[in-house]
Structures are given as structure tokens and as C-alpha cells.
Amino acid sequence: MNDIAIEVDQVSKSFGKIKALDAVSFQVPSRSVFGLLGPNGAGKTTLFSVAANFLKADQGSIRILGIDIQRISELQGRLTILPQDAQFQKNVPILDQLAFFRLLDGRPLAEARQEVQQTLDLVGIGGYAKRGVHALSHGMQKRLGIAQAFLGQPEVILLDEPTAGLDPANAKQIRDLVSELSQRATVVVSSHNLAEIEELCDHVAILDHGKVVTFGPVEELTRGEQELEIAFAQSLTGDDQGTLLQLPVVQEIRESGPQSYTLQLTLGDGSRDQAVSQVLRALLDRDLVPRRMDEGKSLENHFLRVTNRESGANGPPPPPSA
């Protein structure tokens, strides 16, 4: 069996004058929960759209599970893609759209019918199933969308901003969904929020102004790439400072809020709770008890280094969240 799901071959797509995608290479192992991930307009919409074979690459070439996306209908029942805001019909039934997608790979219509009915359970909006589109709220929709892709058998699932727009509560539950499909396909996240993709995928392709940056496992690319928040009752003296910075794991130590601050910890060949274990010991020692202690964001300090946006670099950073 192939370990490769997708392969992403020097693809370059200009629109006029602007090159949103240039010579974009990587490739997502199979069975993997792969976040691609990049601000607003770092290309990748486009390069979704060029792997549905929406839009043809000026040059370069994606073959997923070994066939080119030219020969894209030989991939029909394998691949599902969820385009970010996915528009159904809005006055007919759900039931019958998602049926109809069916009946086009070839399923029984009593079939097709009872198979849409239980992923719509399965997704929670099982109730709705005869009624239209308008009757959902935006995160329904949302799951709509997902429920889409989980018909069939898709061996590849790619969800552009699957979360985009949804408070908290709904966009924990896509998540969820999407951790569900990844038990039995290769399913790749698009997203600009960067806890998101940390918490959901184990490989990431970073994207910037149309540009891989960096590729990966997530835990190699986050390697060393480890903070840690402490609060405390009173603000740190510069010699409990200097006590910290003394130890090999604590690399910074910045203030950021009152009486709180974040370390920025060099691992090494060590584990994140062998490092913290020695910070913990070190604040002990000056008889320092945290309040509060928070793991910092890992995969979001390798994001803003290998993009040149730490310090304010090329403008603000990109927004924490969809």
C-alpha cells in the first residue's frame, strides 16, 4: 500500500499579475490529518481549487492516491472535497441533495436515501433531513457540509475552512467530526487558526504569499518550538530571573501581563515535562509558587518564525483564529 496520499509537484498558479501559488511542493502521508495553513491569502483556496481540478495550474502537477487530477473522474467516489462556505440548495429537502450525489455514483435510489439519512444522523441534524437549507443555523450548515463528505467511501477528504465563522462550542464539534473521518480516510484541513491545526493534525504544510515555508510532522516541526506561561502572586525580581535563565531549558523569558510570564523553552534531546520539571524545581528553590501555569502555543511560534512575522515583521501577525 502507498504511505503517500497526495503528492504536490512544483504547482504555479498566477492570476494577472499575482502569483498565488509558486512552485508548491509537498506531500501528505496517507492516513494522516494534514493542516494546511497560511494567513489570508497565502494560496490556499487556490491550491484546493487546482487539486479538485476547479482550476488548472499554469504548471506543475497533484496526483492523489497515484492519479493525476487531469484524470480526475478516475478518482469519482474516492476523493470528497468540502469548498469553504459549500452552498446547497436552499427549498429542497437535504434528504434529496445529498441522495442525489449518491444516485451519481451509481447507488439505489432506497439506498442512497437510507445512507444520507444516517450520516445525517451521525452528524447530528438527522431531524432536519426533509426540511431546506434555510431551516439551519450556520453551524448546521457547517456540518452539512462535513456530512457530505462523509458519504461514501472517500479514501481522500479535503475541508477548506471547515470552522471558518462558527463560535467555539460549534466549531469544537466540527473538529470532532473531522476526527472522526480521519479513522478512515486521509483528510486534509485548510485553516489560518493555528490552534486548531495544532490540536487536530499530525502533518502541516505551512503556506506564505504562495510559498511552502515549511512541511511536516507537527511534533518535529514543533521541536524546541515549546512556551510556558506562568502566573505568580508577585512580579519576578531580576535574580529570580536570572536563575531561570541560567537553567539550559529556559531560552527567553518575557512579561506578558501583570505578574505573568512566558518562557520560552529549548528542549533538546529532553521532553517538554523533563524541561518544565526543571523550571518547577528552579522556582521552588526561591520559594516561588505559580498560581497558574499554561503550555504555550508550540506549532504558532514555528508559524510566526518561519513566516518572518515574529516582532512585528512584515505587519501584525495573522489573526489567532477563523
The other form holds:
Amino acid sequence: MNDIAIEVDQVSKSFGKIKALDAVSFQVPSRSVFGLLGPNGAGKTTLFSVAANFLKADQGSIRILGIDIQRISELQGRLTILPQDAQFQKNVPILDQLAFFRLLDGRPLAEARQEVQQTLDLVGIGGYAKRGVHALSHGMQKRLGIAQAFLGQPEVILLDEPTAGLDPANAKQIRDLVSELSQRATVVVSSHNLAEIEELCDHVAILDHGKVVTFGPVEELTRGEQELEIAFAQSLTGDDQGTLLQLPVVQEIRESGPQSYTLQLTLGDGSRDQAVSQVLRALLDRDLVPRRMDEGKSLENHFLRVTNRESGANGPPPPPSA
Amino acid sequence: MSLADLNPRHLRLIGRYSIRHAVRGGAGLVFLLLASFFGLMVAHVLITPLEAGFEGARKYDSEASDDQIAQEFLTQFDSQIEGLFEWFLDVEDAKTSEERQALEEQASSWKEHLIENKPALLSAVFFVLLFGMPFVLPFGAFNQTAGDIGSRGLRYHLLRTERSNIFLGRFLGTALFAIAVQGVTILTVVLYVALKLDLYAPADVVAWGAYGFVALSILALPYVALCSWISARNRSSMASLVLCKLVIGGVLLASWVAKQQWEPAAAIKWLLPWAVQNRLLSPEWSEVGIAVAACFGYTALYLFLGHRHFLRRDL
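Could you drop in the structure for the form predicted in complex with its partner chain? We only have the form predicted on its own so far.
Then the entire complex follows, led off by the chain already shown.
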């Protein structure tokens, strides 16, 4: 099996004078949950649209499962997408619309309808199968879009902002579904929700102003940005902080609130777990029991640094139509 | 992709889906009602006076047989629609006496064919429908792709089938729906004339009705294909409807206006099948053949242009 599920090579796309994608290149490993990060207007949706052949790239190529997307028909049934702003037909029951997609995939009608009903149940809108889209709230419509992307046995699923507009409970449900799906498919998720991407994804690419500013495994990218947030019952003394700073893995300690501290970690050759266990041992040796520990915002720090958005350094405004 | 890559199964599925949901959708219903209303209204306008006169004559001339009364009224009706052919063949525009004579002979052969040899009442209905249906067809064909391009709903289909299948499948579905609606209208008129009015032999009415249905079906193809092209170029279904109506009516109007100013400019009407479509009822089989070929040619041309645009456009 090919280890690369998606290969994006020098893809450019302009809308008039606005360059939405500028020689974008990266690879998505098979069976990974890949995050496409970027601020609004960075080009995420345009890239998804080019990958799904909705838009034609001006230059460059995209290969999915080894097949050039110019021959997208060869990917039928193997690639699905949740487009960001596509609407379903208003006057057709959703069961009929989704069953029609499965008919196109080659399934018999009875099986298609049964499969659609199961998928709608999975995303929690099974009771609306015979209703039109007008009966669904915004969040439910989003889940309907996700249901159509989950239909069948796709090997690659592109999800453009899958949790945008969902309440926290629904968003969590969708994240759980995506995690489950990643056992059998390569999933690419676009979002500007860094916490979500950090929770879901093992690889990311960060887009900014139509360019890839960085991509790779999350752990590798954030190696230099590792943080540990710890809350205690009381404030740390100078000696406590000195002890921690003597550890080779602790680079810096900042107060992030009352009795709460952020430790900047240096992982070196070791793993994050080894670094955390060293910190914990040192704390317990001094009878300091953490009340709460958090992984911190390593991806956010990395994102802000590579997109040059720290301290309000936002750069030029993003292109509006990308 | 080329047409060789078309998937017949997908074409069938998309066409069927398009027909099913045309009936459920508002636009499909509007077309169904408008086409039926238009067809039946034309028949009503032509049949009612004849029927009323027929009944009146029976009442006041009780000695005359039904056959005699029918014959008398048919003669009157036929004389009323005779002028139609001279208008249609532009006899008045003849520049020389030879040309005029040739056109009059042609008009005479049309009269003989459509009034004497065929049920004249149905001929009149078909003649009006051939002229009027191009204005009604856009109501059923304007939104083949435009609305779904605007709402980006086609994006759900694009990873499951080729663009060509979507474009041509929807054309086929729309054309079949339009033909079915015309068929129901013609069937209603034919049944009424054959069963209720005792003017023509039922077999003649049915045979000529079937011919008229085929002629109108062939006529529908280029206009539905034109709407496919216009629909593929627009993101708004309303803009598509307005453009379809403007193009179909506008070409005819522009041709008529141009003819008053500079006669060669009347050739504008060749942009659409206006110049040949009425030949579908011609007494000469060679002319019918040319009209059929022209309708298929226009259909192929509009589909080619629409398909090419649909393949290249951002969806």
C-alpha cells in the first residue's frame, strides 16, 4: 500500500488578481488524521475545492491514492468530501438525496436506503430522514453533510470545517466520529480551531496567505513549543521554581494565574511523556501535588509563530474569496 | 473527459431523479400547469366556436343530417385558417410574380395537406403549438443546473459521477419530462376531438395526433438544449429563466425588427430553429426530414456549447 494518501504538488489558484493558493505542496500520510490549519482566507477551502475537482487549479497537480484528480472518476466511492458551503436540495427528502448518492456508487436501492438510514442515525438525525432540509437546524444540516461524507467505504475523507456552527456537545460527537473513522480511512480536516486540530490530528499543514508555511507530524512541529500548565493549591516558592528549572527539560516557568504556572519544556531526544514524568517526580519529591495539569497550547504557539501573528503582527489582510 | 466516458447507468439515474423531482419541485409544477393550460387553451379557442356552431345548426336546421352540418362547418373553419399558410410562407413578401406564384403553389399544397388530407382542427392546434411551445418550454428547462451551481449543491454529486453525466443526464430528464407534459396535453385534445366531436374518423385523428406529438417532441429538444446551455452558464436560476425567455423571444423579435431595417439581418432567426421548425408539418417529406435534421443539429450544437462550458467552469 502506498504510504502517501494525498500528494499536493505546486498547486496555484487565482481569482482575478487574488492569489488564493500559491505553489502549495505537501503530502498526507495514509491512515492519518491530517489537519489543514489557517486563518480565515488562508486558502483552505480553495485547496479542498481543487482537491475535489470543483475548481480547476491554474498550476500544479494533486494525486489522491496515486490517482491524478484530473481523472477524478477513478476515485468514485473512494473519496468523499464535506464541502463547507454546499447546500442540499430543498424540496427532496434527505433520505432520497443520500440514497441517490449511493445509487450512483452502484448500490441497489433497498441497501442504499438502509445504509443511509444507519448513517443518519449515527450522526443523530435519523428521525428526519423523510423530511426536507428545511426541517433541519444549521447544526443538523452540518451533520447531514457529514453523514453524506461518511456514506460507503471511502478511503479518503475531506472535511472542510466539520464542526463550525455546532454546539460543544455535537462538535465533540463529530470529533469522536472522525477519530473512529481514522481507523479505516485517511481523514483531512480543515479548521481554524487549533484546540480541535491538536486533539484530532496527528499531522498538520499550516496555510497562510495561500502558502504552506509548515507541515509535518504535530509532535515534530511542536517539539520546540511544548508547554505544561500546572495548577497547585498554593503558590510555588522561589526554591520550588529553582528545583524545576534545574531539570534539563524545563526551559522557563511563567505564572499564568493564581497558583497556576506554565512550564516551557525542552524535549531534546526524549518524548513528551518522559519530560512530564521528570517534572512530576521533582514536584512530588518536594511534596507538591498538582491539582490540575494541562498540555498547554503548543500548536497554537507554533501556529502564531509561523503565521507571524504573535503580538498582533497580523500581516496583510487575507484574500476575501479564498 | 470525452463523451465516450459517459456512464449510461448514471445518465439513467440522473435523468430519472431529475424527472421525479421536477414534478415535486415548484418549477416543474409551474411548467406542467402552464404547458397544459397553454395547450388546452389553444384547443379550446379553436374547438369551442366550432362546437357551439355545430350545436346551433343542429337546433335550427333539424332536417340536415349530422354529416351535412359537420361538412358545412368544416368548410367554414377551413376557409378561416387558409390565410395562415400564406402568412407563414411569406407570400406577401414575394418580389417577383414568379416567386409569388411558386409560394402560392407551396401554400396551396400546405392547405391541401393540412386541411383537406388531415383533420384540420388538429393541424391548426399543432401549428399554434409549434409556434408557442418554445415560449413555454423554458419554464420547465431553465433550472437544469443553475440553481445547484448557485447553492453549490452539485459538489455533493461531483465525487460520485462525471460532470458530463450530470449535464447530459439532467438534459435527458428535462427533455423527457417536457415531452411527457406535451404528450398528456396532446392526448387530451386528441381524445376530445376523436370521441366528443363527430367531425373526423377517429383513426385519422389518432394517427395525426401521434404525428403531431412526435413533431412537438422533436421541436422540444433544441429549446431544452438551449436552456441547458444557458442554465450551465448561470449561478442563479432566476437569471437563467430570464435569459432563456429573452433569448428565445428576443431572437424572433430582433429578426422581425431587423427585417424592417435591412433584410439580410433577418438571418438572425437562424440562431434558433425558428426558421425551420414549422416545416415539421410540411407536406413534403424532404422538408420534414430537413426540419428534423435541423432540430437535432441545433440540439447537438447547444449541448456541445453547454457541455463544454459545464466541464470547464468552477462548480
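Numbering follows the first chain given and starts at 1. Quantities reported herein were computed from a predicted structural model and do not represent experimental measurements. For the two forms, the rigid core is made up of the largest set of C-alpha atoms that agree within 1.5 Å on superposition.
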query: Residue 259 C-alpha shift between the two forms of 2 Å or more, rigid core reference; finding: yes
query: Displaced residue check between the two forms: residue 277, CA, 2 Å or over, core reference; finding: yes
query: Core-aligned C-alpha movement of residue 103 between the two forms reaching 2 Å; finding: no
